[in-house]
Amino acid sequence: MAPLSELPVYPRLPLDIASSAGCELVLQDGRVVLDLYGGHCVNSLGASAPELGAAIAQQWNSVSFLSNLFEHQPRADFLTAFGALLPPGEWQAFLSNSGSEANENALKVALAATGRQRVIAFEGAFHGRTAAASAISDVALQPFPTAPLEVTRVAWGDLAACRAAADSSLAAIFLEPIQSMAGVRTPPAGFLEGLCDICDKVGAALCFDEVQTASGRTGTPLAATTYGVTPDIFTTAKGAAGGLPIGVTVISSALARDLPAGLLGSTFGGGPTVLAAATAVARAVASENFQAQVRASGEALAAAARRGPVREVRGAGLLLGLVMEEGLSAAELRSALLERGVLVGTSCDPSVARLFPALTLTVHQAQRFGDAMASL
């Protein structure tokens, strides 16, 4: 019998990693790599964060898992800790396992609450690989032959096109407040406020995909907080549990009031061990000076990036996009930096590299990145 092999869908980097801690990867040969990739926004408190390890071990040795048939203390603790990060208002949450699931659930809620079937989504968007999430994503290869909902796609930042497309058939406008995969594209001034106004006028739900931008990544608890616009629904995942799989769909109580029973469900979502980790993350993000430190490190990282062949730095906090000078690609930058002991990410825009390190990145580590950039 032939040995089992993995489907080769991931182009993997040539790093033989022995261990990791904080913002550093230790290779088998002893070299240390500064990790500005952070598990793709997952290692929010850093790799092997001791407070997460302790919370996970304690919960696993107490009550490792329970069905959603039962109440448990980790769920109550998470709702309290995570609720402290939310904008003013009344909210309800549903817990799942990934960003795709969280976005699927947000779409289910928006369609059920409005009784409509059409969604406005944006060029450059990425919301996941499941059926509805991929339907509102702007990807070259759609994995499903038909979409489970009607999608009107408009250009990023085009408020006039959104107004023209909005009528009584619209269930939701769905977007990332910062389009990460597209090259860390930030919203034009007044864009998010305009979308909120459009939704209010036609009775649609404004939905923010904060899978990457929540949990303090932009220097405030949510990108919604950073930009001062509160959606009707938002989602998060990635770093919300610091390295364990989670999806969170947060819905305004007014929108959730008449949802049919049984619309949403999950076997593993909201399990006690994952929520113990997620509670530790939420408490860390809410702690004194945490977000100020993210903003300071983000400013230092942006300044360090400008020491290299970068013509523009986009983003907020510790989600940054580096637009390369003409003639240099993000992939070339990544290769050159790996030779200097620094790991960065790329994006769907070949000219834009991405930085999304652990939120515990220090100013000193940002300066290490600057030294590597200056040597290019």
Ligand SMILES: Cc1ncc(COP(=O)(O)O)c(C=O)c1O
The other form holds:
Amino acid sequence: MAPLSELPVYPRLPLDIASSAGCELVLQDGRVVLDLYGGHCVNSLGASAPELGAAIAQQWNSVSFLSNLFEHQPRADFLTAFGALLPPGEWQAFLSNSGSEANENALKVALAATGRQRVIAFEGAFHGRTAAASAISDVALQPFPTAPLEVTRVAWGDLAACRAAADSSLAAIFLEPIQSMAGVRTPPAGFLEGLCDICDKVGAALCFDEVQTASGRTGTPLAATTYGVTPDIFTTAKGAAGGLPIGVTVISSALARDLPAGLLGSTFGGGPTVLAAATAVARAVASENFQAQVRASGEALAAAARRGPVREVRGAGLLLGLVMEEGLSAAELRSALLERGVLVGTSCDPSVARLFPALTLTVHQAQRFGDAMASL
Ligand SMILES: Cc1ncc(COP(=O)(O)O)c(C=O)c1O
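Same protein, the form predicted in complex with this ligand this time rather than the form predicted alone?
Below, the chain from earlier opens the complete complex, with every other chain and molecule after it.
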């Protein structure tokens, strides 16, 4: 019998990793790589963060897992810690296991709460690979064969097109406040505020996919805080538990009021061990020092990037897109930097490289990146 092989959906990088710590990967041959990829925006408190490991081990050793049939202290602790990061207002959270699932649940809530079927989503969007999440993602990203909802796709930043497409049939406008996969495209001035107005006018839900941008990534707890616009629903995942699988769908209490019981559910979502990790992350992110450090490291990283063949740096905090100079691709930059001991990400735009390191990146590490960029 042939041995089991994995479906070859991911191209793999030629790094033989022996251990990880903070923003560094140690290879089997002893070389150390500066990791500005952060497990694809996941390692919020750093790889193998000792405080996270301790919180996880302690919880596992006391009560490892309980189903959603039970109340438990780690859930209460998480709701308190995470709740402290939210914009003013009354919110309710639903806990699941991934970004796709969090978005799927957000869409289900928006459709159920409004009794409508249609969603405005954006060119370049990425919201996940399950049915509804993939239906609102950009069509170029291999959508699910059939879509469970009606989608009106609009160019990023085109407020006039959104206005023209919004009427009483609209359930939601769904977007990443910063489009990451598309090449870290930030919202044009006034765009998020304009979307908020449109949703208010037609009674649709404004939904932010903060799968990447929450957990302090932009230098404040949420991108919603950074841009000063509060959605009706938002989701997060990736860095929220610092390396364990989690999805969080946060719904304004006004919208959640009349949802049917049993609309959402999950076996693993909200388990004690993952929530012990997520509470440790939320408590760290809540500190103003932590947020200030993300902003300072983000500025240092952007300045370091400008020492290389880059014509624009965009993004916020520690989510940065580097637009390469003419004739150089993000993939070429990644290969050249790997030879110099630095790992960066690419994006769907071949000319844009992405940096989303652990939020514990130091200014000194950012300068190391600058030296590598200057040597190209
Ligand atoms: C903005 C955004 N939304 C949703 C997802 C899907 O998350 P997951 O892979 O955890 O399902 C991703 C994953 O990269 C993402 O970047």
